[in-house]
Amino acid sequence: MINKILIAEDHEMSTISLQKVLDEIGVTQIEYMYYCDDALASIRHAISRGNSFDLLITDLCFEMDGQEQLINSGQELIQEARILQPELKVLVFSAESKLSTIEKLYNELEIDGYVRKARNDAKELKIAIEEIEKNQRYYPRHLMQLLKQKNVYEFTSFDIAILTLLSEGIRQKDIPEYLQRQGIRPSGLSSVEKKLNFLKEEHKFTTNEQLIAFCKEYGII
């Protein structure tokens, strides 16, 4: 039974609706933190005093402001969550729609259950609670029309790594140095080159300027 539940988010409004959706399923305990080095604190703080928490429910993307914090997204936080209670279910509540990321956070962090900040999400809120609640991981209804959907490029790390030393303004013929540095193989020229042609001719596009127009536009650098 899920009784007490963490709640790792730094939008206020968040806080709001989370506190009004579970209260309307009747949940008692909430407790409500802005930073993640907090949540992880309180986390730590419930264990020793033997009254432990039964579900983490996190945001993914926290934002800097002013204070150093050690940990800054939801991911690291389950990461750590997990060494400290590694029974502990978690259930993320992010705006992030993009595939690959959500599946990373079933496949590697291992979560119970994804609802996507949009249309009806209070409702997915209750029944993905549910759900974790019967021990049954939640698969939200939008990550199902995403993979049919699945014709879409998705942008590996090596794509990222290159397309993001571009737009840092390092010429091409000195990415393969950086990505050694890095430790990202291959780091080839040819490799390099090869790729972006790759990428551009995926997306008809000519220039290197376009392609990267369009990675900022949608997000992807």
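Positions refer to the first chain, counted from 1. Note that the rigid core is defined as the largest set of C-alphas that superpose within 1.5 Å between two forms. Keep in mind the model is a prediction, meaning the values are calculated, not measured. Compared with the form predicted alone:
Core-superposed comparison between the two forms: the CA of residue 37 stays below a 2 Å shift.
With the form predicted together with another copy of the chain already on screen, would you show the form predicted alone?
No partner chains or extra molecules come along with it, only the chain itself.
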């Protein structure tokens, strides 16, 4: 059972959403911390009293306000908290939407759930906590959709080289010269044009700009 929750969050509106959800599911043992250092200190103190937290809910980004902190991000807080309490459940509540960042949270930090700050986030928070309470990992629907789209096509090293050059502001007609310098083959302009046209058609885009934005969003480049 999840009876005691620690919330590390520095935005008041997000705290209101969390409070609403926790009231609905009947959790009454809640501590709120605005700084990561204070959150870690609370975890340490709770362990020493034999009354540890069941769940940590944390944002990823914390604004700097002049107060010196040893820990400045949710990622660092999760890492340090798990050192103190390896079995601690972790739910990330953040505005981050980049797929590569969210995947890293699951794969490297082994979080138990992720909810993006957006419309209807209160409803999703409730579902996430209920799943975590069942010892299940919670994967948000939008994340599963992104993963499905990302895995439809496997980007090659040649694709990534071209897209990276475009994202750096290199004009399409100049890309062959850069490919030749790096020893990448094929490097002809015709090959570059055909590849870009194929990628746009495959992902249903009409411009290179849309394709680049897509690849950045999913952490491909």
